[in-house]
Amino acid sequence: MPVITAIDLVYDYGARRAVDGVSLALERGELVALIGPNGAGKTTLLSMLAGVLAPTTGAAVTHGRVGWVPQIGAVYSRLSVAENLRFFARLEAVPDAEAAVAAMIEQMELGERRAEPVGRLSGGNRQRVNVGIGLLGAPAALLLDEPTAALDPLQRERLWGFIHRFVATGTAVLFSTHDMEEAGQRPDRVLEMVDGRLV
């Protein structure tokens, strides 16, 4: 059974159709890239799959928790790594928030940074916190919008190492990217979006 199924998803911004009849299925333990030019509808599609946007028509059916990591993270710069994770764990009603936070800090190798304000972290470490927030509560699927856009090559490799660990344990991951090399080497499948449609 797919962890996410999109059925003829449509989203209109006023008179402009951003997503035009997209259907797809994301299976457990699958890594899928979503590519396309700016304005193709990638972020809008991911937002609907995450439940952030309600589709104009169509439906997104999920089985299990879905983690969502937008391109611009929602972390609080003045809060520490642990405080950010704790806040979002409680916001998402994650069972045993303290245990989930401790486990995520260990899994993302952020132990030495746990008490440091997120605003002082490097871009790579900040993005690991963002991804860690999305993975709180062991979601069945993780949706990532341009997860490596602001990272240097070494930071990218490290982040992908963490993401691949979760894919190996059965988490389905769908990520958008403009990096054709990344899209060609990392995923099980590549989906291309143009003018709101999968092509």
Contents of the next structure:
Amino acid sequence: MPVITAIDLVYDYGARRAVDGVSLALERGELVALIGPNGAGKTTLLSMLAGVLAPTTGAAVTHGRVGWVPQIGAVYSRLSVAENLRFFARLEAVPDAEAAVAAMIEQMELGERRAEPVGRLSGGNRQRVNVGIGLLGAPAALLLDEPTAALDPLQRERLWGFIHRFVATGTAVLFSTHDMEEAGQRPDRVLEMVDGRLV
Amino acid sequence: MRSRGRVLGWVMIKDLAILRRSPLLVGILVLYPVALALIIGLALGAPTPRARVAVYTGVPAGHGRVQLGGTAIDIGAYTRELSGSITPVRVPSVAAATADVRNGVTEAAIIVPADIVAQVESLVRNGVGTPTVRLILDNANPIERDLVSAQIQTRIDQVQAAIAKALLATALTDLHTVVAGGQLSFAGANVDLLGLSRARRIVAGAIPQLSRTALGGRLGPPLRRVVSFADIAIEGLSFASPVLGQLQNPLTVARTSLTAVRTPTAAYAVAIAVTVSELFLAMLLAASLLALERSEQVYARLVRGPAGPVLLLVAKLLLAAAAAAAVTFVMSAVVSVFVPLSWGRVELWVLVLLVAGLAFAALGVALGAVAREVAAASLLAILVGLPVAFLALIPPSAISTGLGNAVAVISFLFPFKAALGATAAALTGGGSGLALTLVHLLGLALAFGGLARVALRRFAAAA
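Switching forms now, from the form predicted alone to the form predicted in complex with the partner chain, please provide the structure.
Complete assembly follows, chain above in first position.
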């Protein structure tokens, strides 16, 4: 059974149609790349799949928890790495939040930075915290919006290594990018989006 | 429900942790209202425009003269001068004057009764009489009431001094005539007064003759003149003495307040400072805490989970209201060392501060929902908060009726004026209509909270 099923999703920003009748299914352990130029509707589609935006028409059905990692690091810069993770773990009612936070910090290799305010971290580490929050509570699917857009090649490599480890454990990952090189991260499938439609 | 309460708690704890990491912001949030309270205190000491005062005089024109010896003092003219420091509104009766104050047309009324001339005459001739001017004050705004009262009292003091000067001049002229002799108008007739000096000369001239022909026929007339002079001098001095005794304060002022409760001015000033502080604390905190979620790009991540937009708004509202109420409660408690406040109603303080804090915080989240950044939200809160506070503090008498109505409507639509009234009542022991004011504030909190929700929906869709 797919962990995410999108049925004829449509989203309009006023008179402008951003997503136009998109249908797709995402299976467990699958790594799927969503590519397309800027303004193609990738972020809007991921936002609807994540439940942030309600579709104008159509439906997105999910089975299990869905983690979402927005493009810009959605973290509190004045809180530490551990405090950010703890807050979102509690908010999502993750069982044994403290253990989950400790495990995530270890997986993200941020043990030495756990007490440091996120605002002082490098872009790569900050993005790892951003992804880590999306992965709290072991979601069945993870939606990543341009996850490495602001990172240098070394940081990109580290982050992809981190994401691949989760895919290996059965987490379905759908990530958007406009960078064809990034789409070469051995995805199982590549979906191309142009003018709000999958082509 | 329990889970919602837990989520609310986590959001508030997170916000407190962020505030703890921002000592500069917290410091500014606390210092800003204190500085503002000081500015308001200084502003209260600044000169004010002339107050509108209803003036009724029962003394018909041309009937206000008091005859003292050879001098006529126009008491009517002096009482008319009472309106010199105000903007007088002439009214035809005492009832009209009272109605003007009660209806807010004027801030006070001066009543000069018809018998004031007779009272002054009786006072200066017999030392008995109480010339009284009535002063009716509007108690709705204690600061304005005391300012008007002070303005009129200053004028009364000047009129008192002028009357006293005229009376003193009259008394001195009469005393001079008694000593030197001359014409004196007395009991409706002109009398040729011998005077003490001339009497002395006569008696001195008669003494050598007395030694030769005691009780002689030539001594009769001069001695009778001396006796006559003594009679008049005794009577003249007897009216001069009470006049001189009353010179300090010839007029009495009877004050009447139209409302039963009298709010002390100092306590009202404290209420202003507390309300202004709470306004800015609650608004700035609520606006900036909500805007923070968006400037950190966390808003969408938060509201897709169990902390929906409504729960998020409630968390910001509660935290900002509680923090503002706590700070202003401590502020009131410290001030109560210097200004007597009604500690017996402390539970009412807390209730009023919390409800007012909620209304201010709701206005804050409405602004925070519009702004995308903390700085913009804070600026908006200040830009909206300042005029709201100052418009509510403008005395209606200082502006035209049309503008006054517009200000009244704005003051009704924003929480400051209602919060000020409720805080003053809670701190000083007044309180008629307090329940209605609290309901008004809660209504405003709901309205601004609703506006915030609408704004968040609009911006979430546009994001």
